[in-house]
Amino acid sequence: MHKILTIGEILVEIIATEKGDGFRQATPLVGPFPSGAPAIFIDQVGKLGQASAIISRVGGDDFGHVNLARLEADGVDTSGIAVDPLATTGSAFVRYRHDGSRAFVFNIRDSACGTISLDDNAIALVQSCSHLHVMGSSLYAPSVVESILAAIDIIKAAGGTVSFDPNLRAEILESPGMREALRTVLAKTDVFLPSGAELFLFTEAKTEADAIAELLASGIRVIVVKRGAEGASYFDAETTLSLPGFAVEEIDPTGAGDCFGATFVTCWLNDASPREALELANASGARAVMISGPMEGASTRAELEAFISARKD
């Protein structure tokens, strides 16, 4: 069986319960919820029963324990998570604006996960895995970038594969070395999972079709363009397929793209057809937005199949 690995931030998310623009005045909050894009991704992989692991770092605080408990409960190998008793677990404060967009205040680079590195234990864990998933949001600090690039080389040298979700936030896009790191990862990517305009970050193309052609010609094997509520599209050298999303009431979109990506990658590694993988991934993303909290909507395979079946009846 494939074992899927990710490397990057683990944090808690604390959500404002009233809509507004940012955090410049006191506002009611709810949380902490276990979070961090790579953590959400790997939690969903674990929920699907797939062998999975994460390399990260948390503080010896309640926020760290909230995440460790959730990941372990959902079957994720947490042996690569270092616990630093002198550090603080990362955090993200989130507030929804009235137009549906979100304002974030992150503490990542200066938290425990800002010093992720590959020690002997982590290297052994990398060597036990056959697939690495990279989140662009995780390329926020030099030591983390170095760890991810080293893990890519180890896994690719052993015949493994790499998937890449740019998952960019305006707050971190201008981090030192971010753009160069994104391009380096893309050059070694097998499965590329951009959302919307992220498709054009790495090409000279002006149209989606031209961007897809340019990226496939560069050596990427599969491209899946996430379109939110509208569904998603799959592209490889032989197949083009688009499937609509599932109509649901959106409560909280945070983590939906991560759940989508985790489900697609898991299905792809297990030789599912493009249609099956895309349909299950769409269902995973749809279920995720129906519940408040980044990991709260992660689904089992049985839950996804029941969700799809109920909408076909």
Given for the second form:
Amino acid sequence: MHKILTIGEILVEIIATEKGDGFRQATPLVGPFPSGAPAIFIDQVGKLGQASAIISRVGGDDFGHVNLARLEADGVDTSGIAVDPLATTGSAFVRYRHDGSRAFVFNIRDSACGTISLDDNAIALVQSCSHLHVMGSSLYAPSVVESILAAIDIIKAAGGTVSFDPNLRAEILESPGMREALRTVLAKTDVFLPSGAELFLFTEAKTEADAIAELLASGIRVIVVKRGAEGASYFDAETTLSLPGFAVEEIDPTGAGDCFGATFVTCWLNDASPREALELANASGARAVMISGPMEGASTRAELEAFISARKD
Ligand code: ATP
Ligand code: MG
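What I would like now is the form predicted in complex with ligand ATP, since the data block earlier showed the form predicted on its own; can you produce it?
Every component of the complex follows; first up is the chain already shown.
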């Protein structure tokens, strides 16, 4: 059986309950919710019953506990999460603007997960996994980049595969070395999961069709373009397939892309057809936006199947 690994930030998310522009005045908040893009991704993998693990760091504080408890409850191997009693768990404050966009205040680089590294225990964990998922948002600090690139080499040398979701946030795009690291990861990617303009991150092509052709020619095996409420499209050398999104009320979009990606990658590794993988992933993203909180909308396989069949009647 495949075991899926990810490496990167674990955070708590604290959400402003009223819409508005950022955090320059006092505003009511709710949280802490377990979060961090790779953590949401791997929690969704675990909930599907797929073997899964994450390499990260938290502080010896309640924010770390919130995350460890949730990941363990959902079946994720947390042995690669180091607990640093002298550090503080990462955090993200998020507030929705009236136009639906989000403003973040992140504490990532200077938190416990700013110093993720591959010790002997973590290397043994990497060696036990057959697939690595990389979130572009995790390339925020040199030690994390180094850990991810080393893990890619170990996993690919053993015949494993790599998926990559750029998951870019304006707030962190200009981290030192991030662009170069994104380019390096893309060159080793088997399954690429961009949304919107992320497709064109490193292409010369300016249209979607040309960008897809360019990326497939460069050695990427599968590209899945996420289109929010519009659904998603699948591309490989033989197949092009678009499926519309499920019609749901969007309560909180955070985590949709991560749950979508986790479900797609899990299905892909288990040899699902492109249509089945895309449909289950669309359902996973749709269920995620219906529930407030980044990781709160992760689904079991039974929940995804019930959700889809209720919409086919
Ligand atoms: P994130 O903000 O989490 O990084 P993303 O940009 O990576 O998100 P999206 O395209 O927003 O990814 O969402 C991923 C998938 O979730 C979509 O392809 C779709 O299947 C589903 N989804 C997202 N928003 C909605 C919605 N409003 N209604 C139905 N499905 C949705
Ligand atoms: Mg995303």
